[in-house]
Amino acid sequence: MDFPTPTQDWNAMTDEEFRRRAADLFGTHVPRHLCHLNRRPRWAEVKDWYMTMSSHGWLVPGWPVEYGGMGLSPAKFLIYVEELERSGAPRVMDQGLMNLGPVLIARGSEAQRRKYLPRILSGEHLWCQGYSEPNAGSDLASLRTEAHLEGDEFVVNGQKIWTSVAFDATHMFALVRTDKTVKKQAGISFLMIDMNQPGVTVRPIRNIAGHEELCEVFLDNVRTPRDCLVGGLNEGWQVAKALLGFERIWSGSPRQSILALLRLERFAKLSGKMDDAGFVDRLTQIKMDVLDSASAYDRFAQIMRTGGSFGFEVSVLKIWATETCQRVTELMVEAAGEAGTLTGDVDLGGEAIDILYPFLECRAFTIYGGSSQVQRNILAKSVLNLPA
């Protein structure tokens, strides 16, 4: 398949001009009824938006131009993300865009890039991530899903869990154990698997907010061709570490805390809490915490803008942002009293506001992408040089 031909050198624009273009495109094309959703939408809901982005050449800002991306510089990439989030755009099926695509560009063969990247851009292939397993979440290297070669195919058996939107995915990229005789990180491989075949079973998991976004996936003698191996045999751990580092950068964004703070301030005005001096004092403290988190993120963003790289200190950012967001939502639930126990919209002064959902949603923030406990262990060992 051929890659689309770029029509614009976005990096030739000034940052201000590019920001205007991004704000205009998102403001014009993001479906109004999907803005600022309190849930992860299904593929059928966001397909048109996905295809609109693809047709305008704005679907993959970070991919190189030769593979159908925008080829944005770090500074332009950050502007793109900021304006996309400001627009309230819904999250699409993005594992192929954000994770698999960059892996194939960096570590895949040219044949793999030619086969899979255009199909991601067209929406023909929708990917989910098969990493976590029961008893192998934060300790991912303990995974037990196995794959062994039979001729020119790998045969895969095992279970994956917390697999986001797997019920809409056509394919999965997964970490599997291909050698049990070496230390656990050394015997893992990175495979791509077609989910439309016998032996693949997907079961949705209802989360604490009552939504079905996560899934468990069972693999029973599932087959995938040997040419679906990315990187070398038993080199999957190196591939996975690159993805996890990228995930922690974006999970350290202050966007969720800022949105939660805006909800909290709206609640305070509608409920009359702004007349309570004690509450206002706590609100001011939490607002300063959010600003501190945003300032820390901006320092990392500046490193990206100048083409720098990150070390283990990125774990600080992830802890800071996610735990700050939790404190914001905890204050709103506490201040709401009995109304903080109700699901769905609550009427306050003639306006509807969902008090409980943000609190429930951000419980997961300190878990995915490496739990806060794991991040602290990383910092203790790799930054502070404390004993293991």
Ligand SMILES: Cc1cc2nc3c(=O)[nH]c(=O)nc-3n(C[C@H](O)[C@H](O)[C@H](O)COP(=O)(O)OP(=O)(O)OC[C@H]3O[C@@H](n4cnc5c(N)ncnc54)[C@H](O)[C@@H]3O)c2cc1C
Second form
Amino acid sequence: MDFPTPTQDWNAMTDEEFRRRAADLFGTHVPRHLCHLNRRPRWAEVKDWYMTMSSHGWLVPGWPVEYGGMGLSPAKFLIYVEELERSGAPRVMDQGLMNLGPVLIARGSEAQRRKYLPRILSGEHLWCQGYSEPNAGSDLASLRTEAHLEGDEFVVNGQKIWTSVAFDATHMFALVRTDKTVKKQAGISFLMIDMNQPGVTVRPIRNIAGHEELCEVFLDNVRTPRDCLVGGLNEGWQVAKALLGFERIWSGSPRQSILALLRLERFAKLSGKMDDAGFVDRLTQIKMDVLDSASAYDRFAQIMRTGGSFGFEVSVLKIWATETCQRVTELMVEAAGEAGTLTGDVDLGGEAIDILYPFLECRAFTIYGGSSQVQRNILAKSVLNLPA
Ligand SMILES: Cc1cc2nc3c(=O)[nH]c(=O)nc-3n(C[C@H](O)[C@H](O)[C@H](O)COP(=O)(O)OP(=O)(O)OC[C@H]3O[C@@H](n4cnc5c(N)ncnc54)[C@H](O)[C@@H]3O)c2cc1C
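Please move on to the form predicted in complex with this ligand, as the form predicted alone is already shown.
Zooming out: every chain and molecule, the one shown earlier first.
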């Protein structure tokens, strides 16, 4: 399979022109009925949108041009994300785009890149991330799913959990234990596994909002060729860590808080809460908190735009953005009184508004991608130099 030929040098454009092109493209092609969805869409629903982006060469802003990406500079990358979010585009199957692709580009062999990257772009391979296990979430290095070599194949046994959209995935990239005799981190390997084989069982888990998005994945004598190992044997921990580049800033973006605030303000107008001085006081406070979080994000984004890098202090962004978002949604549920206990759309002044879903949705934000407590530990140890 060949890599697509680049259509344009996007970095040569001015930021304004690039923003206009992004807004045009997303504005024209994002399927209206999937905008601002209150659940994670299935692959069958977003496939056309994925393929449209792919055929325009706009699927992966961060990959280098030679591998079919847009090769955007950090400044253009930020504009891309801002415009995509503004459009309300649905989330696609993105583990291959956001995680495995960059891992293969950084740590894979050229043969692996040539085999797997074009299949991610074409939507032939849909990836899920098999890291977490029961008793190995924050403490990921304690994972117990193991793999051993039999001839030219790894045989994998164990269980993964909280695997997002595994029911739609064709493949899983996983961290597995390949040496039990050494320090925890030193005995882990990074494997790519075909999900379409005997021994793979996927069981959906219903989330707090009642939607099936997460899964348990059981691996029972599952086989994968030796050349599906990324990096060396027992080097999986370093491979997984290679992902921690400037992507870390995204989890601290204020976009979710801003959306939640807009919803809260709409609710306040429709419900007459703007006449309640106590509520307006709290609304004003939370609005200032959202603006604070946005300006902290902008400070880090500016470092990124100008080619700089940051250290562990970026952890503060994720805590700030996700906890602020939770407080915005808590205020809406509280202010809605009885209506805040109902699932689905509630009628307010002739307009439909879902009060409870945003509250439920953002419970997960402070858990995945490093929980708030774990981020605080990082800040305490690595930024403030407090004792472990
Ligand atoms: C919506 C969602 C999608 C996810 N998708 C995926 C996916 O696709 N693939 C995947 O592999 N995983 C996925 N996860 C799993 C996620 O990475 C884990 O939930 C996360 O790492 C936390 O692990 P845990 O759930 O086992 O909780 P635990 O690690 O058991 O933590 C439980 C509580 O203890 C706290 N805690 C843990 N350790 C410490 C400590 N040292 N100090 C202080 N407090 C601590 C935590 O902050 C938390 O509050 C997803 C999770 C969610 C919520």
